[in-house]
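Heads up, the chain below is alone and in the form predicted on its own; it's given as structure tokens.
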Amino acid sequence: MSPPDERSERAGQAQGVIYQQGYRHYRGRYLGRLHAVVSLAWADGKRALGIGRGWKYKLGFFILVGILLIIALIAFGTNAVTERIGAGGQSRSFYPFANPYNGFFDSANGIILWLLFALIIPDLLCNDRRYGTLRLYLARPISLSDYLAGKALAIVGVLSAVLLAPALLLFLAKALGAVQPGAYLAAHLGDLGALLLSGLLFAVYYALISGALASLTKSTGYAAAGIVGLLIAARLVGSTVLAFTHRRMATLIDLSQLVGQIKSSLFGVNQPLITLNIQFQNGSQPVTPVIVQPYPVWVYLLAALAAVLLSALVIGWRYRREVDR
């Protein structure tokens, strides 16, 4: 061992040497803001699909997607039955699977799809603000609009894929099951185009509405409950008002009806609103079916655009307020 005086002398000496002072310029390749947006969307897209997530998230995600696949199988089977008995053409306006692709979106546009939104969107939007990750993103050379564009690209991309995968499998099954698959494809290219547009329409519409609700809180639980609760409440209120008043104005209350009616017009289906006539007479409650014709599609298109623009304004306002704090 060294003597004590030698150890104390060494301790007082400098242990490191600075060879160069100052900063060096970055000499690597600049990929640009677009690459940053795409990278953010890619990372969030994988997260939304359950890659790198816990088993609970994966289980919930694949159960909901599996139910959508089952709905597509039901659409295929019931449409095959109606075509065999020759009822498809006669009941096109009343039977939901007379056009199986339109019927698939009608059946999917409910609680299962809403639970999927509540699972994906709050997780991608709330946690960044809750844990302060948003400020870390913005510390890099990307703007708030870049960040929101990456999030929107991820959410719309995943929701479109989840919706279109069962629908495209349904289309493929119908084509392969036809006597002449090539002739079926040629005759139903319009349905294929409407199917793709409907999937994108649903994804963008619900992504903005759900995103606006998720932007109001940092809690994923509250955001999920708000998304599902609002959509259920809108449907219940709209159905109740329609049942008691028989006025088609009630369809403007139901947020799912707005996008549903636009989707039906893409498939060329004029689907009337079937409700119940509820009357109270001498303590009794007779119930009879009532058919109400919907508004022209441009009315639902304007209402949906208003809902989308309002949601986009809410998202922009909330995130700008978060950044300015």
Second form
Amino acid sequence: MSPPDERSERAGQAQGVIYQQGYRHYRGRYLGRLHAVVSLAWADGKRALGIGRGWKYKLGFFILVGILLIIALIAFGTNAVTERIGAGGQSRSFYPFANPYNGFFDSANGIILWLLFALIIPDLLCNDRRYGTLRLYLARPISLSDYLAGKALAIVGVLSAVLLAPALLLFLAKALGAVQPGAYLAAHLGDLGALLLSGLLFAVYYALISGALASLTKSTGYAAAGIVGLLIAARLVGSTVLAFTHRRMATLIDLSQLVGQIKSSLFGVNQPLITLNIQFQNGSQPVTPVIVQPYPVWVYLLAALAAVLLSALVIGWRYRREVDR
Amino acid sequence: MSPVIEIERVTKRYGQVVAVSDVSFALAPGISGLLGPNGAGKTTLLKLMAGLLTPSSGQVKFFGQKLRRHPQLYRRLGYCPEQNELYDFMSGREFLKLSAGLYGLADPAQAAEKALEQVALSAQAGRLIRVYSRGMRQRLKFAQSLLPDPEVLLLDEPLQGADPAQRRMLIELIRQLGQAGVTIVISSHVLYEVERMAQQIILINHGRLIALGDFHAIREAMDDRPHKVLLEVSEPQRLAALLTERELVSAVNLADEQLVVDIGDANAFYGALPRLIAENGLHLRRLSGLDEDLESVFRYLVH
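Same protein, the form predicted in complex with its partner chain this time rather than the form predicted on its own?
Complete assembly follows, chain above in first position.
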């Protein structure tokens, strides 16, 4: 109640005071769907990084990330040696591995990255459908596309970080270890750009392919096995066809070759395919190395784009089916 | 006033299985209890109302519109699912802040704290959900449905797993929200609790709508079922004879001083009883219906 003197001041005016409005629907400001997408991506990003997770997930995640960092350290060491003995002075187009950054993402650490994709992506995609939390998300003012955008943002963000962190550490170590760090940075800005771009490319490419596989099942185990299995099978089939036919068409079978070739081209490297010449004549099996030249990069770009679009279609179809049940 | 939720000839099939069959009704503000035995289609119907399932035929309208086509309508809806799996890697507070963020609320932290207070979970809000008991998960699920101060609340078994004190608290909260004008649909199989909260019931069985409305009115409308009435009277045997003689009852049971009768025509019985008591000098100490409660209505209609 207003004090009496205040009331007397207002005497003669029609007055009304609300003391208790009771229950009212929220009438404040709404932050919009972009904010919701970012909130979802942030929560899933933390989840993928193991924050608040059980020890099993944390152990798996940090062991794999640890191995990636060790590989980066080894790359730093071996590169220092090759530079000292002179291989670094050779033509980069002929000695592609003389550039330490080009070896990232698809050589020694490739399989570790695949295992990381198999750990992270099914966990973020399958469990929501398995435990029904997808419907809880969709009982909010967000659409299925918002939900998928949030997931994609989280997956690509975390994969980019996992892919790029060891490579950037290596770059930083080399820059700081150089006689003139500033000069090193200026001379390798192109490498840095190629590193960032290829890291993002790998993250988007593998996020979509792995996401499409994960969308086919609610089981994280099956999805993880499917992701690693498909990538290994594609590599084995591609390598076998290449070994027997020596035709570059085989490179289009290996899913990792598609982005691998694009990455090499970003680094300005022509990465030839080295295979073995396997012949079966007169019972003898002479094995000699054969170098196969890859297609121009635009072929791999188109093939990778087709793989990405197909994956996006599969994800859209599977989730639409899940929601429209 | 247009209905808040309209279900028009909705059928939901899963292959050969019909989960909900040709159901139609409309709901206005107030509390409605969604009842039915296990597998009756309660959860499916709630998910259809929440726009989380698409009907095989018919349509569901929320404030006159289709929910899934208008995601912003979810700002007016709170949905508490039956499932207990939540985001175990988060604390209760983080989960509510994320949910408030998904609702687009300007101050997710404040909304989360308010909802936590409403369900008396503030003290445990910092703990990870995976260590929550079933009752705590239940309250957290309820809290997330309260975040947008919704106009409509769809609650699927919201009292499951809660201990008696928590049940009392949640029932009181639901009643307060109902009195404040929120449209609440609460599914439960604990009939006496629904009876304490709901003004009307939606009774389904085998996916079909069996009854809708005030359960007392539904009981009254069930002419084919005799009403059981208990009478405590000074001379029960004499009254039994009088009632039978006048064909006001179809069955009589005598136990001690109590008389339990089955009545077919309630109007005739209640019209004649006072005169019969007065004219015969009897003393009626107690008169009560034995099957006027929700459980009896449910039993009669479902079994």
